[in-house]
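A lone chain, given as C-alpha cells: the form predicted on its own.
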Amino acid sequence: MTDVAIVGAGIIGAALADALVRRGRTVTLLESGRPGGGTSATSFAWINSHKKHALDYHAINLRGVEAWRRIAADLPDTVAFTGTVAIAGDDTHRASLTQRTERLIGLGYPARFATPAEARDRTPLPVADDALVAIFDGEGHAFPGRWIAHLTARVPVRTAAVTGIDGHDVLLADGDRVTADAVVICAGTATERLVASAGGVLPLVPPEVDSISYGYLADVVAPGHGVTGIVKTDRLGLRPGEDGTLLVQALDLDRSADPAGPPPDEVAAEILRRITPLLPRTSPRVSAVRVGHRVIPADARTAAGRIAPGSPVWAIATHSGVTLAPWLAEVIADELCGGAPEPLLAAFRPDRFLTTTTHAPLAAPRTSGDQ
C-alpha cells in the first residue's frame, strides 16, 4: 500500500512525485520505457505564456513561468531564461506577430517591438534592416531530460506497463498491482485509455496525421553556432538543445508527421536548406528528425484533478506541459494532501467532460508563431 500511485515519470509525473515526497507522502511512480522518453523527449520546452489566448489559460501559464524561474535558481542546468527574438521579414508572419506582440503588450507581458540591431545583438542569425522584431524577455527553455534525471534521482521509478485503475488499484501488465489512497494518471498518450478503465472521460485530440497531434523535432549539428535563446523567423524556430546542438522547428513540414515510421529524408533536407543561410560562421548537419505526439485535451483547455467527483483516482494532461509542470506538481501535490482546490484550476477540472461531449476540431500550427 502507498499513499499516492502516479502512473507515466514524465515532466509532470515525476515532478509530482518529487512534490508529493517532500511532504512526507509515500509515493510509487510507474513508468514502462525511459523516464522522460515519451512525449517530454519530443517537447520544444519552450517556458513561456505567449500565446496562450483564454485569459484563465493565460493565467495558469504565467504560475509556471514563475515556478521555473525558482527552479533556475537551485538547477540552472535545467532552464535557460535568455527570452525569445521574433524576426518577421514575411506580410503573414509579420501581421501575426504584430497582432500577438500588442496583445502580450496590453496584457502587461514582458513584450516589447525591437530593432534589426537588437536582434543582431541578441542572435548570431542574419537580420534585414526592414524586419519586423519582437523581444519577450521573460521566456526561456527548459532542458526536461535533465530536470526528469534530478527528480528521479529523489523519487525512484518501477519500471511496469499499466493495463488499467480499478478503483485504488493499478493493474499492472504481468499481474500484479498497486494498492494506493489516490492514483494520478500522468500517461501522456494513454490518458484517455487508462481514465477511462477507471470510469472516467478525459478525451485528447485524435492520434491523426496532418493535425494538431504530431508535428517534427529536428537535432542539428552546429558547432559554435553562438544561439543562447529561442529563436523564432518566418520558416524556422530553434533553440539550444541539451548537449550543444539545435532543436528546430519547421511548423508547416509538420503535415507528413507520422510516428507510424520514419520520417520522409526530405524533411531533413528542407529543415537544412532553410537553417544554413541562418547559420553563415557554421556548417550545420541535420543529425536527426523525430516526431512527437502532443497530448492535447479535446477542448485544447488543461485537465488537472479528480476524474470525477469523489473518485480516488485523478488525472494531468495539458499541451502545455512543460511549462505547467513544476507548477501543477506543487497544487496538485497540496490537494492531494488535503488542501483546499486551487481557484485558478477551477475550470481545468477533468469532471467537465462527464457532461462534455461535442468539441471543435483544432487547427494545427503550421506558420511561425502559431505555437
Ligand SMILES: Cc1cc2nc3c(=O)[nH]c(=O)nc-3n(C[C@H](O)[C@H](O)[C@H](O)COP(=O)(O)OP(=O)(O)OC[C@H]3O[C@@H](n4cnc5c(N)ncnc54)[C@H](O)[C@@H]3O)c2cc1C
Second form
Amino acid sequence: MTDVAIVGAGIIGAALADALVRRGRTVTLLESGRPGGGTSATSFAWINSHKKHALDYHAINLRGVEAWRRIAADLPDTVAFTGTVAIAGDDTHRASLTQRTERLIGLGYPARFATPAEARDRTPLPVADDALVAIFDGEGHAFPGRWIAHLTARVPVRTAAVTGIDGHDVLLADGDRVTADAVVICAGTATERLVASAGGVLPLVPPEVDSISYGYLADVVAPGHGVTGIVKTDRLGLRPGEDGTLLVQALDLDRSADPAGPPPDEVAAEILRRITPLLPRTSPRVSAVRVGHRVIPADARTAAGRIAPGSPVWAIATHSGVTLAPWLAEVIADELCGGAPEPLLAAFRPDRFLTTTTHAPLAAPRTSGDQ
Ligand SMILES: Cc1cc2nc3c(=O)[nH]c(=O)nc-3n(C[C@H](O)[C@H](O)[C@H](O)COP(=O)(O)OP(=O)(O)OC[C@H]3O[C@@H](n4cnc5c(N)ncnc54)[C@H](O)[C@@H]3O)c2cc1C
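Alongside the form predicted on its own that was just displayed, please also present the structure of the form predicted in complex with the named molecule.
Then the entire complex follows, led off by the chain already shown.
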C-alpha cells in the first residue's frame, strides 16, 4: 500500500511525485518508458503566459512562470529567464504581434515594444531597420529533461506499463497491481484511455494529422550561434537547446507532422533554408526533426483534480504543461494532502467532462507567436 500512485513520469507526474515526497507522503511513480521520454521530450518549453486568452487560464500560467522563477534559484541548469524577442517583418506577423503586445501590456504583463537596435543587442540575428520588435522580459525557456532528471533522482521510478485503474488499484501489464489511497493519472496522451478505465471521462483532442495534436521540433547544430533566449521571427521560433544546439519550430510546416512515419525530407530542408540567413556566421545543420504529440483536453483547458466527486482517482492533463508543471504539482500535492481546493483551479476540474460532451474543434497553431 502506498499513499499515492502516480501513472506517468513526464514533467507533470515527476513534479507531482517530488512535491508529495517533500510533504512526507509515500509515492509509487510508475512509468512504462523512459522518464521524460513522452511529450515532455518534444516540447519547445517556452515558459510564458503569452497567448492564453481566457483570463483564468492566463492566471494559472502566470503562477507557472512564478514557480519556475523559484526553481531557477535552486536549479539554475533547468531554466533560463532570458526573455523573448519577437521580430516582425511581414504584415501578418506585424498585426498579430502588435495586437498581442498591446493586449499583454494592458494586462500588466512584462511586454513592451522595442527598437531593432535592441533586438540586435539581444540576438545575433540580422534585424531590418523597419522591423517591428517586441520584448517579453519575464519569459524564459526550460530544459524539461534536466528538471525531470533532478526530480527522479529524488523519487525512484518503477518501470511498469499500467493497463487500467480499478478504484484504489493500479493494474500493471505484468499482472501485478499497486494499491494506493489515491491514484493520479499523469499519462500524457494516454490519460484519456486510463481515465476511461477508471470510469471517468477526460477527452483529449483527437490525434489527427493536420490538427492541433502534432507539431515538429527541429534540432539544429550551429556552433557559436549566440542565441540566448526565445526568438520569434515571421517564420521560425528558436531557442537554445541542450548541448549547444538550437531548438527550432516552424509552425506553418506542422500540417504534415505525423508520428506514423519519418518527417518528409522537405521539412528539414525548408527549416535549413529559413535559418541559414538568420545565422550568417554559422553553418547550421538540421540534425533531427521530431514530431511532438500535444496533450490537450478537448476544450483546450487544463484538467487537474479528481475525475469525479469523491473518487480516489485523480488526473492531470494539460497543454502548456512545461510552464504549468511546477505550480500544478504544488497545488495538487497540497490538495492530495488534505488541503483546501485551490480556487484558481475551480474551472479546471476534470469532472466538467461528465456533463459537457460536445467541444468545438480547436484551431492549430500555425503562425509565429501562436505557441
Ligand atoms: C511541439 C510541442 C511544443 C510545445 N511547446 C510548449 C511550450 O513552449 N511551453 C509549454 O509550457 N508547453 C509546451 N508544450 C506542451 C508540453 O510539452 C506538455 O504539456 C507536457 O510536456 C505534458 O507533460 P505530461 O507529463 O503531461 O506528458 P508526458 O511528457 O507525455 O508524460 C506522460 C508519461 O506517461 C507515460 N505513460 C503513458 N502511458 C502509460 C502507461 N499506460 N503506463 C505507464 N506510463 C505511461 C509516458 O511514457 C510518459 O512518460 C509543447 C508540446 C509540444 C508537442
